[in-house]
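In the block that follows, a single chain appears as structure tokens, in the form predicted alone.
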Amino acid sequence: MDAEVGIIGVGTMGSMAAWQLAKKGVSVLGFEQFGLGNDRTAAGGESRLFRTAYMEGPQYVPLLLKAKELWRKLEKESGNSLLTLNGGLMIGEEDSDVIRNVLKSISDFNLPHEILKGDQARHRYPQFTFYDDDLVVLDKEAGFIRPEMAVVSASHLAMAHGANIKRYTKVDNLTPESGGVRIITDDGKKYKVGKVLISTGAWTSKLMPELQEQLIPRRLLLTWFAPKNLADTGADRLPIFARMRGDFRLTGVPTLDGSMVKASYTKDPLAIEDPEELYRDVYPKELERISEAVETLLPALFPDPVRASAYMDAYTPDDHALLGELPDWKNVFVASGFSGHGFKLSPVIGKIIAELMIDGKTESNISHLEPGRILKGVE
């Protein structure tokens, strides 16, 4: 046996749960096709929003406080700051489904919040275009992450722990056997793990079809705009946002940088046949739809973009992840599918693989994310 736990994918969810079992004296051989805090899937991009008024729905709350916490954790443990607590600003239609769950968050766990309307979020934040039907609500305990230091302080932790993490290591397969689980890797070796665990993100359909009408891989393009007035676009004037209106979702974070704002368009990102093949450049349409868009509700930025990214992540047919034991997959469990709003959630979901792992039970409400709902036909 060559570890405990096997871990396949040391980025977002692995590099946690590397961090999480590690920490605990589980011994951890992670497998990395890259190299660590690499932009190749989900945590590229400088930044990732941190909420709790949660428009994906209520039931992530108590994971997003629990996160938090750890958040804390990780940054004394590494010593680096990782989280960035500046406010966040949902803006959408009142009679919306995102501003309803916004809402039924906020009012199921009494978070810290302000509703703005109309002349006052005019007066507040003169950087975005208000309608009449909006409803702006201020998430007090919103703000940024800094995705690629996060991966790479919670592996790095990993190690010091005692985890061997191979870099530049392509797992091609894995069998459950007697006792455990067998992987091989590209280079013909042979491991064996009493568990393991999948977080390859959008490059789960390649180690495991089985998976690929479950865990779609899709392009997320990343936009950064020059501002008008860079006074108006720093951390203490300009929340990290999502800004809604009709189907179109616009999200952003204040510049970190000193010259950018980062605004991006979120929703029904492009599905990709091999992620392997993942167009790293823009398509002239692409930008033309964002820059409308930023020209319309956010006035205090130039319209077209100066910098564009593409990366990925691996989308549920529900948007809600795939998190625990595969059914009829002995000692093998998952985390992958987060659809674009997982990373804040990292910490606590490493937590949760843990104590998956070792005890077989979590103290975390997530039937929603369990596996067998989707993969058995469980709606």
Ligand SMILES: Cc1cc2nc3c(=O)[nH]c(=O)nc-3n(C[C@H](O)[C@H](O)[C@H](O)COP(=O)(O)OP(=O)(O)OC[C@H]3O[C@@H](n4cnc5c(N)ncnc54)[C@H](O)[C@@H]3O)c2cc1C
Second form
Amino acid sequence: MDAEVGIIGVGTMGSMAAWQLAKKGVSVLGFEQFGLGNDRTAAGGESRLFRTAYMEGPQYVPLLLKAKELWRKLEKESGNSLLTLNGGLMIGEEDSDVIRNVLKSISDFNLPHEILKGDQARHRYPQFTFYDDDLVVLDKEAGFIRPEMAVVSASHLAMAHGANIKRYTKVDNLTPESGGVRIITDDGKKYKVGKVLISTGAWTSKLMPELQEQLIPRRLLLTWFAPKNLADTGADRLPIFARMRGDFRLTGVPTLDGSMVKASYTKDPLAIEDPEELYRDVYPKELERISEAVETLLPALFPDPVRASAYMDAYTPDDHALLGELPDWKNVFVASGFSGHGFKLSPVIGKIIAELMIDGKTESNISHLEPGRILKGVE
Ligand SMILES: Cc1cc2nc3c(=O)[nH]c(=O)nc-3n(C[C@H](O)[C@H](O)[C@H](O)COP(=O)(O)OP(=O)(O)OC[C@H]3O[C@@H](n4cnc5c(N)ncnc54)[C@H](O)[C@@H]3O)c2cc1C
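Return the form predicted in complex with this ligand of this protein as a structure block, the form predicted alone having already been given.
So here's everything in the complex, that chain up top.
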């Protein structure tokens, strides 16, 4: 036996799981096809939004509150600043589903917030266009994370606790067998571990074709814009934001030095056939929609992106991840399908994985992430 736990894919979730497992004293063998914290994974692109008043549903709030505590722990243990809470504006039509979820999260969990309307919002945040039926919610427990640094920090802490992480090593195959799981890497080497975690993000359906209907790789563009006035867009002046209006959905965050704002269009990203063939550049045509959205909703920015690049994440049919042991695959666990909103949760996902794999249970309510809900019958 080479280790108690094998982790295939040491990206966002894999690095957090490795940190939590190794801290528990579990022997960990990780495999990562690229280097640690590299920006070809779903952790690329400089920043990730952290939000607590959650438009994806209030069932996430307890996980987000735990995640926040664990971000602070990771910062303390690594000595790196990873999460900045500069507040978050959730802006949308008052009767939309997303705003309803934001308000329900706040009322169910008594989250610190402010609600702004009309001229009050216009006066305080002149960077945006507001309409009379917009509701503006300031989530005070929101901000941004430094994703590459987070993955590097968790991976190196895991190694400091004894984890062995093989970089530039791709796993080609895994097979459950008696007493554990056999793993074969692309250099033909064979390993045996007691249990395995599949945290291969957008590449999961490549490694596990059985899951290709449930875990679809999708391509997301990130775009950065120059401000018309630098004084409007520093992190102290501009909170992170999700600006929804009809078909437009913009999410954004100021860059660390305030010289640009990353404002991206993350609704309905394009499904791609083969994650290994991701087109990482951007076609000019693709920028029309985001430029139009910025011009309409964010007049503080010049509407032509000054930088753009493409990334991937795995999406499930209901946009909630798969987390737990795979039905009919003994000792094989999955943490994938975070559907464009998993980064903020990653430390708590790492902790839950460690609990499920070692203790066989978790106190966190993850019924909405249970793999069995959409994997029935997958063999
Ligand atoms: C552009 C973009 C913007 C986003 N914005 C936000 C946001 O603001 N807030 C938020 O909370 N979330 C956001 N998300 C979502 C979040 O980043 C992802 O849900 C999360 O990072 C997914 O983590 P993962 O571990 O599943 O995938 P990854 O981080 O991609 O990790 C998968 C790892 O597995 C490795 N791997 C794959 N196959 C193999 C193999 N066969 N052998 C060895 N290694 C392998 C990969 O190289 C990679 O390192 C965004 C995602 C994208 C793409």
